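Read the single chain below, which is given as structure tokens and is the form predicted on its own.
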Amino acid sequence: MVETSWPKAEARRLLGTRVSRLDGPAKVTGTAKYTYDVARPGMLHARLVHCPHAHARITKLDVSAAQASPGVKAVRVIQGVGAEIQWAHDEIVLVAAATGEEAEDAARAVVVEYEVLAHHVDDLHLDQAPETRAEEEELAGEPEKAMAEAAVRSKGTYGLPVIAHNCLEPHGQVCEWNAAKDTLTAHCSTQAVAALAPQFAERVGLPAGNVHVICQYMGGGFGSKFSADRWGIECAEISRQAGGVPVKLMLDRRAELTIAGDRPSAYAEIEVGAQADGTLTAWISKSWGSGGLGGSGRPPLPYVFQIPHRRSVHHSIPTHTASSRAWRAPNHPQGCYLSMSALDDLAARLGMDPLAFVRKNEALLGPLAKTYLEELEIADRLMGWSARWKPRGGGKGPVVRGLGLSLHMWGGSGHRSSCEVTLQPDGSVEAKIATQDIGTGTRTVLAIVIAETLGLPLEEVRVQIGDSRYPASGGSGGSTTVGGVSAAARRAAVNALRMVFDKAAPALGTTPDLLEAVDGSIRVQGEPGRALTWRQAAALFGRAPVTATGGNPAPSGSGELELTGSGAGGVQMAEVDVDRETGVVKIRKMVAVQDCGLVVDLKTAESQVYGALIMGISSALAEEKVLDPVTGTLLNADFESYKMAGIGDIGELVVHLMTGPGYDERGVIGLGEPPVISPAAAIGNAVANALGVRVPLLPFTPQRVLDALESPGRGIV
């Protein structure tokens, strides 16, 4: 019988090797068509009218001039007179016209008057918030008593501002309503192809089967593109209103940065205590933050370390801003930065090397302790930490160098997924699955798994994704995709191979359990001469294609081994130079050592970590949404004034993935989110090590560095 579990290392041909992305050529040559590139015959272009106020009530709305504008085919009022607007740039009216320019002219012709209401957009000052929502206090042991008895204590205030997703391709879709068949086709830039069909169906009043969602390529999501969104539903409705003509609505950059999602802020006052030998004993924290009207999620505090005596409470601050959305490892970058900053400050008070401090508290690292210690040893070697680390503030001259480290964790188990593998009479293989490739190599991973299972070259397998009519698969979030689709594809391919073995066994004078698929042939184990080519074996089925299916998780009671694991740990180290005269921080080197179970494609896996480091460096050095407290509007809603790190800011990146015995057996674990958690914390600790003072608030702009040098320990006020 064919083994459903992953092939052992010695039997692998493709798993764990470096395979270039199958969609790479299409992307670099421009033949890959993103949602933004979709152009349907007779397509209309839609533009939104946005509210300029953070909090207001609509008192007058007149769309007659827009309706009479040249080229306009339909106008939809999204929010009418009397509606209370809760954040700036909220959608009021949608206009569809023959060209984008005509739609823009019509949108400007819409007359809207408002009663401006009081607003609050300040998430930094907890004591000034008109409303807060306190989460339930988390308590373990006797934190006050343990803190009082601690030989060494450290207290500080730290924080991360709201940052944007910055998807290069903005949110949007092309919707086409077929009135005769009462069906809707939606080309969407989405992280959840299968989930969007029922979302559209429910909102527009159609059976789920009447909605067809397509996304072959999409340009960035990072957690912000799971919903059909109100603008998506309105795009579908205006297509219906216009008689079924296709309508294209893509957000412009200001809307993308203002209302299409962001990562919530998080600030905290933290006190930690330890014994004289560095053993952590006590933690007390008060945190707060905001991600819009809904407030913010609770950052996990303390993070990674299971401190025996701890108390934490979180206050969520509602603000008149559009709601936050999942942003790579929701709440973990916040919890990591806040915790690792506080613990690094404690290590400095103890006079301990942070690496020695972590090793001293091995017992508090939980089930991933062994992984962390192995990773730290590798990171130490790759960075040269033990040979080069020096206590805080010891550098001479205007430019000083520092080292910092951080630890992180994530789940990453595979989501629910189904896959269909079809064997054609000519021997070709096609897989269909309603997943999406958000730039992480999902197509390539699927092809590797199926080709590995069937013993075929990679080019013999064709993967079809990005279509809601294919077997359902979960959204690409929580680092769940690679585990879910790999397990489903493996099981579908195994079931297909069993059918081939059943057909080939009589022709080879043996039984199915004695056959194997190797190098494009079906042969008797141990007797390479008794074999059929793959095409000969496929021909045994006649002229009809043969299809097999498989899913994740395994059917209950099937006895199959799990093919996806959970619980990934990683460590990162940063080396920085800081100019004490200008405040400029330069990244010299980042080292990331990461566990993700069984690696399917080493090349794409490493690429994900490189991307996470770059994203983390950007959030550490530059990114911040700046809101005007007077008007409540976003002041840096474009790529000119919303600052991000450039190629010259990145420095040397070193990635090492934990593979081999002890890791591969855990199955495939998602990698999209874990490595983006630690960069800011590691960089912040490196900056503190270089300067001898903590820069408490991200991003580490020159002004914030200079402020910290002038007023050490003043916190984030």
Contents of the next structure:
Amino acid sequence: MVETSWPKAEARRLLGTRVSRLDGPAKVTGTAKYTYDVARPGMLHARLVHCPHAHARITKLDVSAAQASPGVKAVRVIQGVGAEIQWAHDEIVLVAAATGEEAEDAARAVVVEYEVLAHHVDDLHLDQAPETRAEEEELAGEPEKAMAEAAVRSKGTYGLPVIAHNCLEPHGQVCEWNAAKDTLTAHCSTQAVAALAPQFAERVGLPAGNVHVICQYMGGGFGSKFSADRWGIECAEISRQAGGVPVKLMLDRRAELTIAGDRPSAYAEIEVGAQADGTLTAWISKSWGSGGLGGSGRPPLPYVFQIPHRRSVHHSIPTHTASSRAWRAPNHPQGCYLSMSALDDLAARLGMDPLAFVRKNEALLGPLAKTYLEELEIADRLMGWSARWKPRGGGKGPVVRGLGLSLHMWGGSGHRSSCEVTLQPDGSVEAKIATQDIGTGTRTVLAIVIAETLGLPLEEVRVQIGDSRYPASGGSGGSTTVGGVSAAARRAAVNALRMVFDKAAPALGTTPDLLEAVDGSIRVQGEPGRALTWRQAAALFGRAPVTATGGNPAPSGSGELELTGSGAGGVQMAEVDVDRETGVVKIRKMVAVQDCGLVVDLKTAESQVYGALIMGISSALAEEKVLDPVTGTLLNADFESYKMAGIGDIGELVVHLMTGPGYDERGVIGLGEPPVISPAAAIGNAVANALGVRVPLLPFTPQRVLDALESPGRGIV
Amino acid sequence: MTSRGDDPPRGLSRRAFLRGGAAAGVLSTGLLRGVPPVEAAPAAAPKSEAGVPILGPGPVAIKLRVNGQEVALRLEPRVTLLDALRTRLELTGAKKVCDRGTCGACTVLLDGKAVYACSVLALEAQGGDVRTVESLGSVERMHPLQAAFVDHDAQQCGFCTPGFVMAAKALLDRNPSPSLAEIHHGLAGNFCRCGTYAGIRRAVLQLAEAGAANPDYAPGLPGAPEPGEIENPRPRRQKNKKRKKPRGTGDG
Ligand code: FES
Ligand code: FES
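Let's see the other form, the form predicted in complex with its partner chain, since the form predicted on its own is already up.
Next comes the full complex, this chain leading.
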């Protein structure tokens, strides 16, 4: 009998092993074609004209010189005279020409004049914001009373600035309008192949079935590539206008950094109180931040610790910047950094080792408490924390060392997904699913699940993704992909195998429930001699291929157990060296211990954690969008000044995934978000431990470190 | 041209030059690798006041040697080597990311040295030997360096990967057994947004002769156990099963 549930540990052949990503060779040889690499016959190259002002009205627009410019085939006005522009670098005009260089010339020839209007881009000073939106207050217990009664209190301000997604492959697409057939083919750098087709269709006025979205490889999204985007729609329209010629439009780096993805900022005044033994009793916070015109998301405060008496208020500040986009684990890195910093400062006041402080408050850790405690014990050993932790600021000499820790949580349950598995008469197996690989290894995960289920070697399964014509699957966000696609693929493969068993049983003189699929054969359980090769079994269907489908979640009313779960906890520890003379922070070591349910591919799963640590280190040490208050424009819209961590900045990294009994049973849980939540918080606490003073505002640049040393307690401004 | 060796930068400043747009021609400065550009020769070519031939702004004929093959192209002089490779020769392994010499995604070898192809004019590369990632190995027959990248999962989205591979190739060609510090230095001109540095340095170390024995690699910290010593603590259901392989992995 073929069970839908995941095979038991002893029966797993591929699940949870270390498999190299199947498309690795294509990527490493340069053969993988990304959207940016797509070339179509007669393809035009498009360039955008952007608004240089943060808030302005267009008073004059003249595209005649651009239209007459050599090589130009089409010009589109995106926003015309009278339009009010709400952020710098917004798109005004699109030109398409035979070569990129000609399109650049034409874009430069566009004349736009503006009436410049007042703008507001300051998200740090709540009292200076012309407009704020207060979110509903969160309240439990009697926070003021509990705070007054607390034996020890700590009060501070902390903050994280806006940072960018900064995908290496910028946002963009190649659009090809077919006027005769009224169809649109769009090659898009996207995290949502299936969802993009109806988005395009609606906005260009085609039936959704007439839009075909393709994304075989994409160069990073991190939450910023779920939309067709206005530039995508305009690219489709300019292809139509040019008579159905394919047009490529990729954002340049300045545009990618300025308008294609922000993580909202978050700043907070926080007071926390505890009993003398370290038991947390009270939390009061006022937080604010911005993610553009729409304001910010709300960071979860307090994070992880369910402090019994708590009040939190959040204010959102609209600014003249492009709207924020989901950035890995939306709102969690903010909530985590703000909370873990405040709690670490309280632990220091209590004179407690932060590890002991967390353990003391086990009762507040919620349903993941047991996981956290087990992870802390492992992290302790991997970091050597207990043997080496010292109270704050005891170091001598210019370079001082410190340890810090942080906890985080995430959901990660699989999204809605459907998958189709086709068995050809020659025995070959092909899976189709309209998902995408954003770098996590989706193709590999699918092949593992299907090969495991069918008892075939990995190479025997062909996986096709990245095409909106395949069975629909959700966008790759919120760590929902691996759970969704592996559950759908498992069900599709199980259904295919049931069909095979039904056919093979009479041929083997038995009943389907007594068959098993092992080593590329269908055989009677326990009788290796009574078997058909996979190919012989497939041939029983005659000359036509057969297809089975499967989906996630479990079919309603089926009584089936879900194959994907939710709720992953992780802990991280950081060790840093800080130079008190230069202000330079160096990562010595990071330890990440992470829970993620059943692991499908250990190798790519670990890569997610390494990558998250590195991205987190980058945000802690370097990243910040710097806006000019006078012009409202982004001052660091290039890699020279939008700093990121390089290969020499990351120190030693240790990753440990929680697997095995007690963890596997929950099914597959996504891993893209959780490990990116804690790094900045753990590093910040390590810096405070090293220096003896808190550096409250990210990133920990030399300037901020020296400022904090000079005037401890000055807060975030 | 941007060169990662110790050589001082040579050639034209592409940024200053591009700012002039199409209307400005290119002065044949004689720094262009000493090879007379193909269209510099005709007596009718306009000359600047200093008597230096002017190329462009229209397309000129140029010859490149790419992955061992001679190719003839007609390009505006302002076209970068990267754009020539990507849009004229369909060699899209080198990626355009920053387009101004800061990220390394466009790294190719020019006469064996890693250069940022976005910051070299195609014109400037004449007479040189250009090698792109496509010349290294194929999906079926990967170069050992590429195979090491795959083994160590030194890529996620993969957009930065060809650039890293070529930068690592240049590093290993001039220093076959780099230390970890030398790897960090040699690959400092490349960025990865997905965070694959841990896998990259493992891959390059594997290639580095005696890399694993490098004394400055994997600084062991006093008191820290080896990752492999750790076992997850949940009680095991099945008795007498052999202990599962430890899951902790270090990159160092
Ligand atoms: S694209 Fe050439 S260095 Fe970034
Ligand atoms: S693998 Fe995505 S940028 Fe490096």
